[in-house]
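Quick heads-up: it's one chain on its own, the form predicted alone, in structure tokens.
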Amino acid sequence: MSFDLPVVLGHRGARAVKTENTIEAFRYACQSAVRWVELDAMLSKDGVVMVFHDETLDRMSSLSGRLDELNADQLRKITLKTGAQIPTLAEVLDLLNEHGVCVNIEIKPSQAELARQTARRVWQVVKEKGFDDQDRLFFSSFAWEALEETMALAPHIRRGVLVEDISGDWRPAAKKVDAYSINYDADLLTPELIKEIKDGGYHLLAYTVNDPQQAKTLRSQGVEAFFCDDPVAMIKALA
């Protein structure tokens, strides 16, 4: 297998389809030949890798408070709004290995002092579950030292730096971790932007894309991949 990064990624699994970040989204991902998903690993309070996006439960459930308060018995025994459970990563990623899934594992750490123990969490992880393959994985971060730190843990796995604003501080955190790609906002990409990008040599990706017009206007422009929440419906409308 060589690094061969598809046009459409599925978001937190399939998250327009079923609940993000959950084994439900990620099965049905890997069910409807979807060949790489993303998700976010955040670290509970006793320091395991869960599979969540936000900092709070209050969104995904009828609790309050915050994720990295609870540990990981607590966080699995909670029924999130739709019925599902949170998994961890380590649930996760037997899953993706039972389907030869790839991934792009969003490094999320719920403070950001903890960003680099978050990484090192994340890659104990990825090594145990024999995940820590340059081909079927990637690294993403918006907590660039979480970057930093996998780019001394595992050189050969690419990184990814995300990007949601137009600050332009992304120049030089791309430089210092070797980024790999750029994953950027759609909303604020330009032709101009897409354009210094590519001309810095990164690879260019795009989150959150739901629009298949939106997509095929920015892969004109030069962007490359999409993440998507119903990537199957867009893997169909760029067909």
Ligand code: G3P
Contents of the next structure:
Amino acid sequence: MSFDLPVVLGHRGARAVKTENTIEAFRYACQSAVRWVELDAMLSKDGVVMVFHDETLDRMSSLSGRLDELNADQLRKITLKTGAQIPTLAEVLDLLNEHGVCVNIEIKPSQAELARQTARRVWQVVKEKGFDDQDRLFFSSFAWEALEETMALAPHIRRGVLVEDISGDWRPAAKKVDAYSINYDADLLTPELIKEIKDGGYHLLAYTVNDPQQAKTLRSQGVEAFFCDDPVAMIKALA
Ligand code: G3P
Ligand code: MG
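Requested next: the structure of the form predicted together with SN-glycerol-3-phosphate (G3P) (the form predicted alone having been shown above).
The next block holds the full complex; its first chain is the one shown before.
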């Protein structure tokens, strides 16, 4: 096997089709033609790596409060609004292993101070699950310190610097972590920026792209891959 990133990655599994970042979403992706999925990794209060996007439970459940104020066993008992549950990273990696699907783990510390710790815990789980394979895994984060940590722990695993409008200058971070890719907000990309990133020697991924026309345009400008909420639909549209 070699590292072979497809044009379409399933964003939070397949969040337009199944509840984002849940076993249902990843199972759907695994049973479809999706070869790579993206997920968000965040720590519970007791340091277990959960797969969840938001710092708070409010949007996804009928509860309110922070995810990192609850232990993993409490989080596991929560029924999300859709009836799904919050999985651990270990559970998701088991499923992906079973199906041979690859993963972009977005390290998402619930607080800036937890960036390095979150990265360390993620790496621990990845190793326990035998997912420490440079062909099947790459890391990304808006918390660039987390990427520095993964670089120290696992230099062979590729790193993607995530950029959004409030990120600031990504260039020093990309250099510091010897980034494989820049993962940029699709709506902020311009042809000039795309050229600069590519000329800098980085691969370029864009999130979140659900409009095939936007994907085609960005692709023609040099963007190589897209995080898509309905990856199956996008794969068909781009075929
Ligand atoms: O990694 C791509 C994308 O997931 C980044 O933004 O907020 O959806 O985690 P977000
Ligand atoms: Mg994400």
